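Given next, in structure tokens, is a single chain: the form predicted on its own.
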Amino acid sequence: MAAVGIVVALLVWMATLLLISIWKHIYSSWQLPPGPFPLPIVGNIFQLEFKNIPKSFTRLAERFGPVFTLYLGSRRFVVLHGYKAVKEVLLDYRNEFSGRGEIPAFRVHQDKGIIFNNGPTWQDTRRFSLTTLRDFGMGKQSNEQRIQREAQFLLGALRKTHGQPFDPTFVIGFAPYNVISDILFHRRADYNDKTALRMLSLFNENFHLLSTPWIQLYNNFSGYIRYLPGSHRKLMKNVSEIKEYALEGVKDHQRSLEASCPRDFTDTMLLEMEKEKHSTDPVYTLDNIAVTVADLLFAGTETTSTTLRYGLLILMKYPEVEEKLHEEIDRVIGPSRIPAIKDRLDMPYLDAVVHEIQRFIDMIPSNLFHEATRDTVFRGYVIPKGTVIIPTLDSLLYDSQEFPEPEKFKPEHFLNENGKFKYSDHFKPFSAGKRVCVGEGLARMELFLFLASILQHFNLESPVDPMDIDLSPIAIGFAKVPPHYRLCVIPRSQV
């Protein structure tokens, strides 16, 4: 009778449980998006694919609309699918929507910093450094020189494969590597320093990391997880150890500081910090500096690089994308000089190449996490402030109205019929508003004088047969993760 009063007293638990869950659910959202009824504790879990999310968030805009509502957990996300509504949350909603949303991997960079930051500093911070690289740089024509001297080095370590099979991950990444710690640090490293590679090597595995199911449950559900053996525990370790290189960076600059004579971006940022020392409640302690810097050390090489080795492959697939791409830079640049931005101008089928990696690769499909700042209307609904808004970037970049079979590498999606560069406002790679990328205007000059000068020299050759190169990401998460593969570069006779 006990096991029997036992069950009972269970089962009425559990319904009464049930009846409170709906009960509030009810009651908290008869004003929100539509959305899939969450479950108890866990929410809409298993409306959700964790190896392949992006791909749910399209199914489930089928079903719901383009603005819906998730809950993983107690948490409650709005997603919103297809340019309309992204470009208004991003565009029309910036202030609304310009929160971050928090991403528990990254706790110790948690309101600090850029990326990550959703405290009263966040907006004086990427102020500020906005206007810091610009003075170092950022778009500038300083920024393409500093470009272009980078590219001889990683021409130099390319010759040193002598036409061999090589993973190109790290000798790819040391050159973006190399360009944002000369903004950051005024210095350079050659392309088998060891501290290098050691942090490109971490930049590496956390990006694969934060697109395995494992860390996108736990970013959900930190608070059941946090404590157990896992992945996420070497991803945070991982995060602590960047930040930490990035602090005794800092803590260097600091000691050979000269307030006259500021010599990169570090340095900038310490003046404002001495400017700030008798404020009770400062913006630009060492932390913060720290935080930021690593920021932008991370985003800064990986995204770039990612993409770089990611569009190497995929040219290896389609070898008739390639001898184009030779005919232009042979006609426009030709084999010695070295190519420059205002080269873009006379070649759009390159220009139109570089696009269509970056939209073919959607490297970023979910965009990072917004989140609402305040109670607000959007199409009728009320969004409580502290919702996580997910505006996709991937409903943009694969339209099917906008760019005719998505699926498909494609350079003709951006040019148009007299194969002239055609520009789309759905390519939105780097977000919008203001939380777009700070590094967009370094990105896009390195991709395009760092492929336009790899193309001028070498040719690249598969070791395995075009038709079977697996173009398909390993990871689909926070990023999309290329495959790891192998190439040669073989050396173009100069004529």
The other form holds:
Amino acid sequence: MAAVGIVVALLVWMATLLLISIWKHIYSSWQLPPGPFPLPIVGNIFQLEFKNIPKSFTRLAERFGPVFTLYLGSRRFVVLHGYKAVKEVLLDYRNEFSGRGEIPAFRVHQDKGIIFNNGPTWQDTRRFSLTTLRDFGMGKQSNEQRIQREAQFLLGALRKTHGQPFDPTFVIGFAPYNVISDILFHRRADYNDKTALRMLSLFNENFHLLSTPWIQLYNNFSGYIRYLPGSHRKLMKNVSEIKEYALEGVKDHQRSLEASCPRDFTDTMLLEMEKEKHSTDPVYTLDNIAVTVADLLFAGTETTSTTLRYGLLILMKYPEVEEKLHEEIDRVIGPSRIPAIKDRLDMPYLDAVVHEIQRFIDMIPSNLFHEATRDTVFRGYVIPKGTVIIPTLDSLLYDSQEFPEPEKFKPEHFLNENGKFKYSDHFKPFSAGKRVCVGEGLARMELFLFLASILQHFNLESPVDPMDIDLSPIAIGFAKVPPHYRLCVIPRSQV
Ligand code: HEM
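Previous: the form predicted on its own; requested now: the form predicted in complex with protoporphyrin IX containing FE (HEM):
Below, the chain from earlier opens the complete complex, with every other chain and molecule after it.
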């Protein structure tokens, strides 16, 4: 009898908890955007396909509209889907939604640096970094010259493959790595340098791990699974190793710093730290500088490198596009002059191909998480401070009104009927507003100049039939990760 009493009491207790949780949810969410009903503890976990969360968002947007609410555990998300809603959030509510949603895998970066900083130092660190990146891009050596110089090293490394099949991941990765490393540390590495290779492989591995279902789960339930074994441990170890590398570089610079002639971005930040020496609440601590440098090194390398790598695979699949590019390059630049940014004006086809590569690969489909910095009324809903905001980018890049047949790779998406470049305001792979990518200008310059240089000197050849090339990403999460592949580059002078 006593046992039955205990079971009944337990059941009553559980039912009460469930009712309280449902009531709390209804009470707190009555002014929130609509969304699927969340279960206690797990939230809407069963409404999401963890292998392809962006696809789940699209499905939910069809059901609930362009602004909807979701829960993962007790974490509240508001997702924006489609041009109007995303643009409104990023531009008209630029202050209210400019916080950064936490990504537990980057806990050592939290509230430091730029990307994962949701604290009071973000604004100053971002502003200072933008100005300094611009100054070093316009200084004695402009970013254009930096990229042009690096392109020659890249061409040299490609020639060394002697037309044999190779995996382009690291050969291509060295080019953007050296450009950003030169800006940050005033140094570049040979294409077989062990330390640089180690960094490149850590960046590449992290980009992939961040896009796996397990890490999507970890980032939302880290409280429960932090102590379990799994790839989140590897990811966090890698993040710490990259930060340690950046910190060593910063300390090296500190030892040889000369106030009268800052050599690079790091020196300039260290001088700022000197100025704040007596402040009780400094922005530029060694730790903040190291995280800023690590942010720029990772973001400045892996994004551009992945875009170039994916782009070359796409061009192998569509040799007719490559042929048109060769024709334009030969006509506008010729076989020997180094490609320059001013050529872009006379090269609408290459410009359109670069845009279409970025649109088609849709590299960061759900953007980086933003966060509401205060209680905000948006379209009549009340979005509480601390809510994670997801202004999806794929919903713009794959908008079928703006880009007919969005699933197809068509440079014509960015060309008008006269073959001139056609601008689209839906093209937002770098996001927009207060958190817009810090490296947009640099990345666009690199994509144009590196692709022009490679195609000026080489024909791409696939070791497999182009018809058999599958362009589907191998992981979709934080990023869309391109499949592994091999390619041959054949010097055009030998053709
Ligand atoms: C193809 C190349 C690139 C793409 C597609 C890309 C895309 C993005 C996106 C979508 C964001 C998030 C924006 C938001 O939260 O609304 C971002 C942020 C950022 N990117 Fe990029 N990026 C690229 C290259 C670069 C480069 C070359 C650098 C460095 C020189 C860089 C540095 C950053 C930084 C520091 C942030 C954080 C901004 C902040 O939180 O205030 N990115 N990027």
